[in-house]
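To begin, one chain is listed below as structure tokens, in the form predicted on its own.
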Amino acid sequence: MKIQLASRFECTGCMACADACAHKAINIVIADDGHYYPRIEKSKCIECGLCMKSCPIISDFSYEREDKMSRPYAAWAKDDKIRSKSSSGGAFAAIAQQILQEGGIVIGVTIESSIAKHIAIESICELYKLQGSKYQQSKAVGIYQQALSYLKTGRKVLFSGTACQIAGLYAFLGKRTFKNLVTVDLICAGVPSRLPIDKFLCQKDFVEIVSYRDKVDGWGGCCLTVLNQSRKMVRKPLNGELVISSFSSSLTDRYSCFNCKFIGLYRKADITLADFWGDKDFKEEHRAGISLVIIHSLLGKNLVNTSDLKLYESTWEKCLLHNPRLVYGKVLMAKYRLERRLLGYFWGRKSLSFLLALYCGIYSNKLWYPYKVFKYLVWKYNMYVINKKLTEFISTLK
């Protein structure tokens, strides 16, 4: 069997293929564009094909749920401490706490030395490690095997990640089903490259990213917090836009993120979480943060109902207009733009002022004005297409 994994344009970086290989023939490497990709070590490969079966792209894995019972809710944790440490309303932490109280395992993403990775926790005192937004792709090698080991023991497992990572988990498990598995995916804005993070950390005074979003300035405030050489926390550090603004631009995302295959209202995950952007019903709760919780299964419904959450039923119309990535996973023309095609070259050779202008919209002189106009026109066109598609989509729900 000829082994052929997903192409660079389609690979999501879920890393399920690496866990599926019993001979450790697949290594995960960071390419010149700052993204993770699998690389086959041919001397170890026995061409069994398990890596291809575990790939949610190659195996044509369907992420759509057939029963279409999904329903959206506005929610937030009743515990103010949990809510304050979370990026939005603390729904994930409240759900995770319930699993841990039942003696289960929670799998999610933490940051260690500015690198995001999936880990498993077993106690509430470790929950803080999984809270907060991480604007980078996590290293997930080994976590699928670890989840399978826990599932086989009969312990309840809550597995959280992006939709492509949850698809990777299900593809990895194949025909094996477990009633003790609960999955939580996210409405993902795209996976950014590591290049802006590494470039930012090369500055002399900063050693580690602590948080991408705290709520000191209220819910919705994107504020990078770093640790400096003196081991002191610094909020809104100089040139922090390299990380936050380049993420917001989508110009460093994986190619697969420009046409995500794991979108939709009705997902195989048991629960989908996001910020409830655009909420108008609970304005008094905005500073503390509100979560969007979409329940897809009876298993997810039972877990959410037993968690320490305030839960209010909402409508698709209310949550879709400000969370278009739930159902529309395209970023028009982005993969053809030179900013993405020459990502490695620009971040490796160009000046800081050039990168701030090209990727962050921070211009040092008037020579950048034509490019500024171009970016604005592209943004307007993207918004026009997205709003048109969403309006058409919402009309089909009525």
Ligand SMILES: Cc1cc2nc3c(=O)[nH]c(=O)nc-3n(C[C@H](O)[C@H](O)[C@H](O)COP(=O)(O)OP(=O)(O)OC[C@H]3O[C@@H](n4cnc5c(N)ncnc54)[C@H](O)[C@@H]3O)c2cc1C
Contents of the next structure:
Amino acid sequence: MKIQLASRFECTGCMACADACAHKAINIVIADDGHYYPRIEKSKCIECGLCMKSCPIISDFSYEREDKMSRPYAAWAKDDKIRSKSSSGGAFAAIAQQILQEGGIVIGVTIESSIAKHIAIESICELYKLQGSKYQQSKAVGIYQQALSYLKTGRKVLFSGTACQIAGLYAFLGKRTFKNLVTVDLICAGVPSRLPIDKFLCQKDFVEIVSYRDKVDGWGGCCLTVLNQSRKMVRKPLNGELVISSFSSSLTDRYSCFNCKFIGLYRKADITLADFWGDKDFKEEHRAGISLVIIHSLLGKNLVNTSDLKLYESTWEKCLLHNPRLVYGKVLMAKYRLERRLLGYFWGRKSLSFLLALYCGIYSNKLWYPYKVFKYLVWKYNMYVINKKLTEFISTLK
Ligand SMILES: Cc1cc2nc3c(=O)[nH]c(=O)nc-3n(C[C@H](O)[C@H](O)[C@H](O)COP(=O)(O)OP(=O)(O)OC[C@H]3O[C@@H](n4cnc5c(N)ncnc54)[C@H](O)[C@@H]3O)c2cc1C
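Pass me the form predicted together with this ligand as well; I've looked at the form predicted on its own already.
Let's see the whole complex now, leading with the same chain.
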């Protein structure tokens, strides 16, 4: 069998292929664009094809849920401590707490030495590690195997991650189904390259990224918290900052994010979480944050109902208007932009001020203004296309 994994334009970096390989013939490498890709070590490969079967892109895997019973809710954790440490309303932590109290395992993303990675936890005192969004791609290698071994013991497993990672888990499990598995995916803006992160850390003032988002300035404010040279925590304002600015611009995202195959209202995951951007019903809750919780299955419904959450039914219109990414993924044209195509070349050769202007929208002089205007027009066009598509889409829901 000829082994051919997803191309660089389609591979989501979920890493399920590496876990599926019994011969450890797939290594995960960081390519010149600062994204993770699988690389096959030919001398170890026996061409069994298991890696291809576990790839949610090239196998015949579908992430769409056929029963279409999904419903959106506005929610937040009743426990203020939990809520304050989370990016939106703390829905994830409330759900995770319920699983842990039932003696289950929770799998999610932590950050260690500025690298996001999936880990499994068994106790509530470790829950803080998984709270908060880490706006970089997490290293998920090994976690699918680990989840499988926990599932086989019969313990409840809550597996969280981006939709491509949940798709990776289901494709990895294949025909093996488990009643003790609950999955949580996210509405995702796409994952940025590691290049801005590594460049930021190279500047030497800061040695480690600790968190991407806190609520010191209220819900919605992103602020990098970093350790400085003397290992003191510092909140780094966004102005002139590489990491979050380049995440927001989306110009360094994985190619697969521009054409995400795992968007949609009806998903295989049991629950989808996001920020409830644009909420108008619970204004007094905005400072502390509101989660959008989409329940897709009965299993998801039971878990959410038993968790320590305030939960209010909402409508697709309300949650889609300010979060079209639920159904339209990311900016339509960025994939074809020269900035994305030449990512590896530019980050290796160009000055910091050039990179800040091109990828972060932070301009050091007026010569950049024509480019700024170009970017603004592209953005306007994208908004026009997305709003038009969204209006059409919402009218089909009525
Ligand atoms: C890369 C990325 C892009 C996102 N884009 C959007 C968006 O465009 N719109 C929107 O409304 N919401 C987006 N989110 C989700 C949002 O930031 C919150 O995670 C979500 O609202 C849940 O918040 P919470 O308060 O319930 O839980 P929190 O405690 O804030 O979130 C923790 C959950 O996020 C998971 N997680 C954290 N970092 C990662 C990661 N790097 N990869 C995979 N899973 C991770 C953890 O495993 C856990 O399940 C994004 C999240 C990530 C990681």
